[in-house]
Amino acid sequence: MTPDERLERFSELTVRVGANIQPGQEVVLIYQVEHVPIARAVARAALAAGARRVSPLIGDLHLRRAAIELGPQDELGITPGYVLDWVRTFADTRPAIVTLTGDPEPDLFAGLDPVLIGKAEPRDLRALVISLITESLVNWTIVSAPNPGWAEMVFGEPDVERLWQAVATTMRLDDNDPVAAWREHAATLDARAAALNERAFDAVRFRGPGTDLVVGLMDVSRWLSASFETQSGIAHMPNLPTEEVFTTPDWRRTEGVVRSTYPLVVPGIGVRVEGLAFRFSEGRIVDVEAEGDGADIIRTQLASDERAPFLGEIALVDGSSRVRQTGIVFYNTLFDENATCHIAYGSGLPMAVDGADGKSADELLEQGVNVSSAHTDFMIGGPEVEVDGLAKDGSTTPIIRDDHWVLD
């Protein structure tokens, strides 16, 4: 396969699979400017699928970087009026989303005041965004884009080939039928979640090296897998690559303590976080450890809003994942949640709620659905982590063990 014809599989695979883009439907397409040779092949392969157009939302980091040093600070994370009034015509024009990830630039933030940093994420646009996904209102996906900044942090050098091999891994590019091949992957996790669904779990536990964590779920939590329905029927898997199969917990049902096993790359910011671990009471996060700067960087997203400390995912992967067989730290969520088990701070995902559908924010957290504009996972599984379902009589049944699924 030429590297022309990955993009290709790449490109196809993305419009046809991951946003599944309809007919006369308007895509938003959103990157960073490194991301433009790989945004033009997936802006043509939607305009070929039949997309009426594409429009573009295009990032510049440098941009924010130079806000953080010499612009006014009540600025920071202030997204210009006239892109929130057009996102929000989204829950009306309902367009696909699409969007890329592959931080080009990782040192970019190096030496600057950390709780700046967090402050200049878009939570606004960020906000929005989160809520027509959680309302089933658009169809979306999240896909990387190999560059040569995002290869140095996985690799020391700028191999952009080698992390396209490892990306065409984890995608399925390299087989005969990708589409096929991803249309067998989702029917086993979906075979997962009905497992889990069937046991009808209380709460799950999370055990290992620094992690003693038990997750409340609610009596109407189910758990999903990769595919996802709009409110208008279009199917679509949001994640590519995808390996897991996920809840929303009750956020006030999370008790103990829990050490991340790799390392966080905080989305809209950029920065890598090593050495996270946290301890929770009553569903919140009430202490933070991280190395260096981390803590600060991860305590100013948790003060964003009031419900950021708690949880709103909790997400199963074993060792049988594409990501993780890889090898490979890609030092991105889209990646690394996909390699491991995780859980998210910040909103839940009312989706994996029955009943939760057209219901308003507080009738949500009455529910125990949290409600946030922050949405960030956070990896914590792992071989030396083991993973039970526990029952409401307090009994127990193994899910994870030695990195394997065991559950039946």
Second form
Number of protein chains: 2
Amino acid sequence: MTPDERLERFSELTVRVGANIQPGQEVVLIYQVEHVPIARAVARAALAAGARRVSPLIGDLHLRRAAIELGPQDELGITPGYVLDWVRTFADTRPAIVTLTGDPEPDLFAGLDPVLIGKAEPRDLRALVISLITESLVNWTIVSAPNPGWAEMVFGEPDVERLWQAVATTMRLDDNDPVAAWREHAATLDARAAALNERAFDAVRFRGPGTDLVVGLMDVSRWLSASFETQSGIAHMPNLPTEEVFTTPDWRRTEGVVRSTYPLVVPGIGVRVEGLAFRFSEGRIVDVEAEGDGADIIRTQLASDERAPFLGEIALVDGSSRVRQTGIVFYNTLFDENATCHIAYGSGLPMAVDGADGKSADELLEQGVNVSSAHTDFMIGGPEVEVDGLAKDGSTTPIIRDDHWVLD
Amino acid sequence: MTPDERLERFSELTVRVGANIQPGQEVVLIYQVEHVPIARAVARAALAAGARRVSPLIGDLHLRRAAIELGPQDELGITPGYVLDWVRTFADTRPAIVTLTGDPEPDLFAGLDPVLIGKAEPRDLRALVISLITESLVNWTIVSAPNPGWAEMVFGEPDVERLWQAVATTMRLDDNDPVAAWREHAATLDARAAALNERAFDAVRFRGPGTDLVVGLMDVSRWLSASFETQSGIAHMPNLPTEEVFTTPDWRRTEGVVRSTYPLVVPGIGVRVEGLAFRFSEGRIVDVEAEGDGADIIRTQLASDERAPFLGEIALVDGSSRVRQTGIVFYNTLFDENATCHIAYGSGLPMAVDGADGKSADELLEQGVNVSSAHTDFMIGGPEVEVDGLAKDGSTTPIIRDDHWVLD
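Okay, that was the form predicted alone. Show me the form predicted together with a further copy of the same chain next.
What follows is the whole complex; the chain from before opens it.
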């Protein structure tokens, strides 16, 4: 497989399996300037798949750094109104949304005030996009685009070819028929979700070094996996690669302590937070620990709205994960979250809740589904972490032992 | 001068002399992905000069090529409504507009249907920006950003350092005080414009190989040079470098033949047109000649609206031009137009017409000022081309002889 073939397979998979772009559909392609070569290939694949138009939304995090350093503070985090107005039209126009990630430069925000870094995140834009997604209005996918900065973060040197090989492995691009390989893999994950839904656990417990956490579920929490469907019936895979089964927990019912087993790379700003640990009480994160400035950055995120310090997602992954098997820490949540079990503070996922369609924010909260402009995943699983399902009667069922999925 | 110092001087000159960004002003920064390193420096300089916010509008011509090749034809040239709505607000918000050019890739559109290439130009967006400019609503500047593609077009190899040195010469970055150098140079050009205005010629005649052209002026045509002023009094220099004095001719009064003395690089799409020649009758371009596909591309442009085939600008430049003195054909209109005399078909420049303020399009046309969504410059001067001023009484006054400005 030549690099050109690899890029073509990556792009095909992104538009046909990931976003599942429909003939005549508009495609909104969101990326950073460092992703340009891959964005071009994805745009071509989208048009070849019948997209009517590719509307790019190209950003440059260096401009965000400049604004933090040199601009007035009250401008930070503001997305221009014309962009927000455009995104608001998506509820009617229903474009496909393809986002490329892969943090383009390690330590770009090093040395800046963590409070300002947090303020500079585009909160309003993110909230709009999250609401489109949680209401299943758009078919969307996020894929990660290998680039020199990301390769440097992973390997300590900008070895993009090595990163590409790892990404190709996790995305099964080396398979004879990557599209068929993804369908088969999705069926395996669906079977895990079905087993969890059959048991209808009341809570999930994680136990390991520094971790003893019970995450309470709702009666209506539904376990999902790779494949989503829009309200209008377009199947799509929001993340490629994906190895998880996940659901929305009850935001009021998490208790205990948890230690992150991977670094957390803060979405959008690329800051790496190591040694993260939380204590939960009645669902709320009440203590934050991390190395260096990390705890301040996380606290700023948690302060972004009233509901940010509560969980919105719980996801289970075992050691058979292709991401795990590369043995690589990707410093990229979309990859690392697929290496092991994780939870996310911030917004819940209504599509993972039975009967949530059409409910207001207040009704969702009342039911136990968190509503927030934040949604940040962090990894808590690994070989030393046991995962159990807890039934209402207090009985315990092993789900993951020694890094193996054991629930039938 | 190190490359870093050079980039800093370039950026300083762009924001302080070119756009003359005001404290608290928003800056709209328009560029292509290949201009990223320079855009970052300009954004920093803008914020350091007191800009409230830098709003980037980043494009990628490769996506335009993909749309021409693979997308539906009826989508070509359409700028999304949300961008047009945003640009319409500029009449009220009055941002500074800084545009980086420097065609990023030679022959990017090679092999495509010239009619589709022409259709893919963002006509609506251009018309909106031209109207902001011609009404003197915004302080703006266009500067060219050296990049590998442009260097390859100029030198046959991507020697960006050599291109940077040429650009630095033309922009006087090697002067002890580039800002002072630009003030002095602007005074020289102003003196030429004053001499032309004093004579109040009825027409300008160009004679040389393949050229015998008389461009009729209006009584109210006013010669201008480097410095513009907005309605609200912000002085700015729309082009850096600049070597020209120019005015708006009477769109009904050009007669004769003219042969372009430089290649024309079609704005926005980077296609190079060589061997261009026009015949005018009663102001209208009635014959087009060029090598290869060039004539078709130009004809498509001329067909973009009813008034495109009429002149909107005439500009005089002699051999003392710094651009000319580099001896380089930059394949970039902003540079090459400052190497020698040029004319532009398409929109006239109301600021170069006495009493044009506040007139409607119909009133401007009635007066002799062209109104069009097009404005494309092409070069017609050089050592072999004589330029004369013609008075109403038929008398002739030399303006340029042997490439020297001779009018006192």
